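Just the one chain here, laid out as structure tokens, in the form predicted alone.
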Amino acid sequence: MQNSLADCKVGEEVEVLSIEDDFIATKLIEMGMTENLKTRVVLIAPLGDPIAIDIKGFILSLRKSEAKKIRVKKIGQN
């Protein structure tokens, strides 16, 4: 089942299907945001924005109108 990022819990792992906004997905592509990326929600802000993930140690912050965008499957799910 696909989801947005926007749409995960904090400890959810992840993986990276597809980047929808070409505007931003060259810039996530250069920081390490690529397809097939496993990855984990590591902390979500009270007001739900913004959103960290662990991109392979570095954490990367992100607006939530930016992990809208961002198609990604729960692992451990069908």
Contents of the next structure:
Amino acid sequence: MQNSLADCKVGEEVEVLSIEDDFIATKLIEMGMTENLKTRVVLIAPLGDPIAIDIKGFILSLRKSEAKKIRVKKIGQN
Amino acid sequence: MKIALLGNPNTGKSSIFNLLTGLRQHVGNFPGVTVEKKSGFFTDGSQRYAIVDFPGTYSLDPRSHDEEVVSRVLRDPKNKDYPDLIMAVVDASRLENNLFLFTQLYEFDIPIVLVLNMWDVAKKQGVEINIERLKELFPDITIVSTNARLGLGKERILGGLKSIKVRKKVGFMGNVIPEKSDDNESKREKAKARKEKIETIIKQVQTKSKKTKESRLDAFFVHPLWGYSFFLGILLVMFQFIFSVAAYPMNFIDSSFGQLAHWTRSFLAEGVLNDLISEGIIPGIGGVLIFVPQIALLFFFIGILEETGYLSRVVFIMDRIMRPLGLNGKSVVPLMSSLACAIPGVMSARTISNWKERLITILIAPLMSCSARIPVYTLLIALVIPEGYFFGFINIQGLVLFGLYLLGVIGALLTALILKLLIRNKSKGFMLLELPGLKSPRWPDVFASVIEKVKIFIFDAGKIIIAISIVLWFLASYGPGDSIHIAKENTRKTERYSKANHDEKLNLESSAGLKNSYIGQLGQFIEPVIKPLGYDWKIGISLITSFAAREVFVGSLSTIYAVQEEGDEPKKLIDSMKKEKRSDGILTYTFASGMSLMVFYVFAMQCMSTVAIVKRETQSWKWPIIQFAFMGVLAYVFSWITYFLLT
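Target state, the form predicted in complex with the partner chain; input state, the form predicted alone:
Once more the chain from above appears, this time first in line as the rest of the complex follows.
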């Protein structure tokens, strides 16, 4: 099942499939997020936005509008 | 030898800078941009090193101000900051992320010392780095490991500096770095290729035995109820502390400079020079230093919040709330600080990387009611608001005071909304923010940041403040022709003067002097303009003089009404103000004119120090002038509406 990162709940582990926006994608690569990365939603702010994910021990906060551009696949589901 | 200190944010780069230079630091800006440049010196006994701490960045892609500065300097050997050596700081516990910037730096032919910092954190997290293998992969650089947070590693760095290697011009990706002309797609391709190569390196040098766990505190800090309550509690403690503690050094500075002025006046020969020094320059310097306790305390607290990593959690929970206003989560701290004083508020807006969001934050910060407005508010409230209670328990005077603060906050937020539509933005509004691990603060770094901010204020804004003080002194002490002299002579002939004691005589003279000075003339000149707000020319004079600082309003009125203040309670002043009548015989201070005056002080930019710091932080006179103008318009319009509705 394909989702965007914005739809994930706290604790969910996902694999990044693709990032739609070249600008955001470059920034994310610089900060460690690549396609095929396995990541986990660590925190969600009280109003549901922004969210924080774990990139190999580096906690990154991103806004929902940015998370929407990241296609992910839940790990454990095919 | 010139060293450029470079690295990602949160790698302990500043700790290393402080460790090497001690407090021998200088803070300025890179030419043409508002990016902070910290430089310092250190020596290993035989050689002297000049080191520049560049802003922390994740890459060299010249997209934001910070990154552009770094890449511009490194690309131009003629630039005066072009380094002989790059000191690249890397967080050993997050080597993979940090190598992105490092490998970009490696594309240049400049010698490199790679500092693997936070060695202990890496160990604790089960990260093992094979330094020997890393040295084989990057044979033409020097590698050292440190633990700057614990103050360890200075010797190792100095040792590393003695064994600098000549670069062999190979680079990591064949000297390819992102160019300004690249489109988004090719930048992405370049970044992806680099990242893939880094992954192959990580496989060779790093082993990880444990899975990282995040702190349980984080769930608390971002909790819908506990998160906000805790933040509110922190603010409460901060403000309690600032208001109770800052008053002592402030009073001390105030009275010392009063003494100093008094002493200079009697010690030096009478004349213009004496007046200039004792009434212009000394109070001017005092007027700068009086802000230091509040600035230092605020940055002490902000430093702790930042160092512990808590501040980024505040940004995380506030971002969504601030966004509709054209601001982001990082605007919260500058705006909150401005409730004590707008100067540290404006300065702390530096952490906002998006220029538009930073500018809006700076422009609205002085609308938050600061502590200098309190003396004005309390005097006027005592004057025109009756004591008493609504419903038996809500103190009416307290309610008005609360209303004034609320008016400032609402004014600030609505202005932000308007500015959001007016200011055009070049850069995209995105916010990718790192939440660094929570840790206890490193005190030398906290104090270094306090000293840095105080220095910026005193040396950069101070010049402008003293210059304006001298102009204000001149305008208040001199008048056209002989007017002041004649007025004082006339005062001496009055019956009241002959009956007065020594102090009262002096008061009457200075009152006559001020009324006939250039400022006095100016006050009378602007009377037709401020009359619709319910003010007379005497209030006009006080409005002009309080540009020095808002609380000067009280002192000016005391001078004009020739009364003496008794301690902190302007009892006598309030009595004269109660009796004061306009030229048409109507009482000057009515409910309507008093409220109108308070509203004026909520909105008007009556603070030259804020003007000076906004000039300093935006690197131009354009924004402080625009700010001064729009706050003036807001003040005028809302005071007029208030007066009109209440009469």
